[in-house]
Every structure is written in C-alpha cells, then in structure tokens.
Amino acid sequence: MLSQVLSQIEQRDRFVLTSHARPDGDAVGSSLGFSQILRSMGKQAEVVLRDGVPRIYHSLPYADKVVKAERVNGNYQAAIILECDSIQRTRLQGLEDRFLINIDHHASARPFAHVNWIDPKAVATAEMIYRLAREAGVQISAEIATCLYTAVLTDTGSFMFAGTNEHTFELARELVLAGADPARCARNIYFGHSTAKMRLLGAALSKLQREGPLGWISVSQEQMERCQAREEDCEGLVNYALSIHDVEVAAFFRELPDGRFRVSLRSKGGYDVAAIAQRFGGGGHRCASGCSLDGPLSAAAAAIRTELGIENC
C-alpha cells in the first residue's frame, strides 16, 4: 500500500492534510512532518485541523501555519487523512467529494478512502510517514525529525505502551540523528501545561475511585468552567489514575455540555481497551483508546465496568 500512496502523490501537486478532532501528538506531529515531506517533494501542502494545535505542541516546526477551520476550502487534488477511521472523525466539512488517502496504524482502522494504507504493527502513524519519506528519497530535516519524534514519543506513552520494541528505539535513534532533540521534545510536552490543567487535575483526582484493577477519575462541565479549562487540558489526565501501582486499567470521564461523557481508557497491557472502546463506537490502541457514552456518570462508569468484567466494589 505504501507504493500506491506514493504513486498517487506523484500524480498530484496540491494536498490538504488532516487528522481526527481533538488531535493528539501523533495526529499533530505526523501532519506537520508529512506536510514538510510533501513540500520537499515539490508539492503544495496545507494542514487543516478542526480544533487547531493544542498548546503543548505549539513549539513544533510550522505549527503556527496550521489552519483551524470547520470546512476544507481550496483547490486541493487530494486529501490525506491521518489516523482516522472515517472522514466524520475529522469533524471537517468539504472532504466528501475529494480524492482521499487514508494512512492509519490503529487496530480499529477502516478502509474508507480511495487509497488505504493501514499498518497496525507500526507504533505510530509517524513511523509510517518516516518510512514513506525514506522510500521517496526525502532527506529527513531536523524540523521533520522533531515532529515525527514527538509523535512517536507521545503515541508510545513515552515508550511505555505495549508494542514498543527494538524497532521503536531504532526509529527514535534515526530521528535523533536527523536532528530531533529528545530532551527538548519531552520538556515541551510534559512541562508545558497550563495552570487551568493543573487545577482540573486536582479536581479530577479528588474524585479518584478504585474498583479492583480499575482506577477512574472524572470532571464535570461545571468543573471545566470553574477551572477555565479547555478540551485540550483533559489530555493525559487518565494516566494519573493508571500510575497507581496495582491499577491495571484506568478511565477518565469528561462530561460534555450535552450531558454525554467522553471516555479515555488506558491499560498497562493486561486489558485490550481498544476492543472495549470499539463496542461503544470508539477505537484506538490496545493500551490507549477512547469512546463516548450516555450519562449520567454512574451509568457510564457502570458500562465500562461491565465490559471489563469488574464488579462494583
């Protein structure tokens, strides 16, 4: 499929790149890195994201060039959609009638585009983008390496998630040799949080609950408003529940304005949370996934417990 993607790229000159709404590090880093690769190939490329670039990724090269919009407008010859299982997940209008190229590494990925390159063995979509660049003969600049390294770092949970292996570190090494600064990339991500996020974390941890191997936390819409927090401030909060030594799976419930709950799921490897998320219309990785559930909170939490086979303690 890589050869098909390259063939379609060679036949075209103008591209728009996008990924899922509420983009994470792999979505942002892969989009930015790929856009630079395309420009190195003599193509025109623009990144459009429905929710823009989260604060902790603002320092990535060309992050300030990303277009935050609800619709894709422009005379693009193809749209490249990264780590999405449908165009609906982008929450962007204007993609329906375009030539679509789908690149994804999730186990829950689906072939919805004209050309689909899906590789669940890749630790991040960024790994696939790196392979594409090498196959196309594109030199990996320090800027491209920084974007792709950040994507790999975040999507592997700082090299902690299952699936991280010797090839992951070979990829990281090659990106560092190409100019990525590991310490700087990590500082920007893990020491770049807002005051609002720290206040929201306190509110979430005050509601920490334990039920057997499950640890879960939540925040209400009222707490979001009181902390003056944004959607991106919820990113990563679930990991604090997972960090407890005998917790094997963690959940974070974020109340939405309509009363539903967005659920982030994390596992240390013993539970396949991607399979659980898929049952509720979501998806992701074995150790990191998400979905949405109807409220109230008690019902949403009960649904997750049931899927995990955990009795209410």
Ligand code: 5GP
Given for the second form:
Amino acid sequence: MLSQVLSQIEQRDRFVLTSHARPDGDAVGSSLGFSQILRSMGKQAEVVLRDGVPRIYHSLPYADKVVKAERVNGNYQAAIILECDSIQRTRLQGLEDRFLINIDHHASARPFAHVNWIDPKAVATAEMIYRLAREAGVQISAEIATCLYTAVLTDTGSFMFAGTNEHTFELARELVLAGADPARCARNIYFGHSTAKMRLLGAALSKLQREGPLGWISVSQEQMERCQAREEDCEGLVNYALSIHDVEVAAFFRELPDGRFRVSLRSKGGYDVAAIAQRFGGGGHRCASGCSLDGPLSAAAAAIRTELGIENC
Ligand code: 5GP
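I would like to compare: after the form predicted alone, may I see the structure of the form predicted in complex with this ligand?
Below is the whole assembly, all chains and molecules, this chain first.
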C-alpha cells in the first residue's frame, strides 16, 4: 500500500531504483520521475537499468544519469523495483539481499518484495508515483512532470488503450499544468525512430501473416543484423499488425540468439493476452503482454494460435 511505501521511505536515506530489462516508457519515466521525487524529499536516489535508456527516451530529464549495469553495487538501504513482477525480470544481480519495495500496475503483478504496492487500475506505474508525490507533499517540477507524462503517454498507447478514462486525462492535465510539454514529449517518442527500426518494420510487414482475427509478424536474427537494428528497435512493431481493421489480436515474434523467441501480444479487448502470456511464464495486461517461447518460429506461432483457439487457416 501507498502508506506502507511512504513509511518505509521515511525511515531510509539511500535508494536504488530499477525496473524490468528492455525498459519501456513507463519503466524509464517512472524511475526517472521517482528518483527526482525522492531527491526532493531529501533522499539519495540512483537509477540502475540493466539495458540503460532506449534512444527515444534519451532527452528525458536525468536520463543521462541512469547507470547501465549488470549488478547493483552500493550502500543502498532499499531497492525500489518499478513496473516489474520479479527480481529476475530486472536481470540485475545484487538485489537479492536488499530491502525491496515493489510498485506495479500490471494485472499479472506479484507481491515478491518486502513491501508491495500493486494497483492494476492505474493506467501506468507513473500514475501511482504521481499519487505518492502528492501524498508526500512533493512539488511536481516540470522535469518530474515530463518524465511521468511520457510514461502515461506511452503506457496508455497515446491515450488509446482500454483503461484510459476521465482520471487519465485529469492526470495528464495536472502534469501539463506542472510543466510537461505534450508536443515535445510526443515528438521525441513518435518522431524519434531510427532508420534501422523503419527498415526492420518494412522487413517484418512484408511477411505479415493473417489467420482469422490474428495478425502476426516476426523478425529473425539475420534481419536484425542486416538492418543494423537493436533490441529497442522492436518496441511497438506489433502495433502495426494490430492496426489492421479486422485484426482483433496481434503477435510479434523476435528471434533470440539462442533460437528462442520473444513474443509481444496485443489485443483490441476481445482476447485476454495477459492470460495467454502467463501460461508461458510471461505477463502483462489484458491488451498488452509478452512472453518467451521455444523455436522454431512455426512452433512458437502454433503455440500462440492454440492458446487463442484460432485454427491455422
Ligand atoms: P512488450 O510486448 O512491449 O515487451 O510488453 C507488453 C507488456 O507486457 C508490458 O507491460 C510488459 O511489462 C509486459 N511483459 C512483457 N514481457 C513480459 C514478461 O516476460 N513477463 C512479465 N511479467 N511481463 C511482461
């Protein structure tokens, strides 16, 4: 609960904040926003992310201070894990023996820490961080507002996903009043793609597969190399398959160096893709989730089809 999180924070001075590997906008924005909020409360706070900050979020305030590392070293009194359902998913060493605070809004969130604040009704973890700042009496600076607004913008799919409601726009309004610039935030994210990402998108879409309500695309290691694409260039590609008028559920398969596949699942609401990802050890939300599957691609796609109850047409 929020009150427990605040009381644990009050008792300590030095914090490390982190989130899941391959961080998305909510992971980065919430970590950066929360670290500034802690500093406003007179605490020391450092953000450590296994994969660092993806390029489209580089212009966020204090993004350049994020430590990219495989291990958390340091005399921290607590580790705050945001938007992440386990220590394992941070892919960081050195968290096991620390006092852990877990703040998450996923439907598949788990109470793995000493203190757990989980609210699946929040559209983004950033919404919870904003609530915490208000409760703690912290003044929301333009820098904090920019980080939290970016997190809300991306995790609601630009205010398009189910769950977006009047409170989301109230939150956005308050963040804009505090100094977030919507046009600038949107520009960095939606007009900040790499050339490699666009080339990869072209390669993926040229092999688009349709099976009833399912639309799916994939990229191989060889295509990634040919396009000189990085992992982060795959973020959001699944949405292009979902954007087709009669696609109700979409999947994106990325081949990993070991031959397995990372899968991103998206739904327009009719299919619960969190439940499907959880069956394969992953997780997420009803309309957006992810998991890993064994190859080859045909077997991975068949496994998803079977769980969806979709015949191979
Ligand atoms: P994406 O497809 O963009 O990687 O992830 C979509 C959503 O599912 C995000 O909210 C992300 O945090 C969650 N997600 C993706 N992969 C996993 C996973 O392996 N485990 C869990 N628990 N959540 C995941």
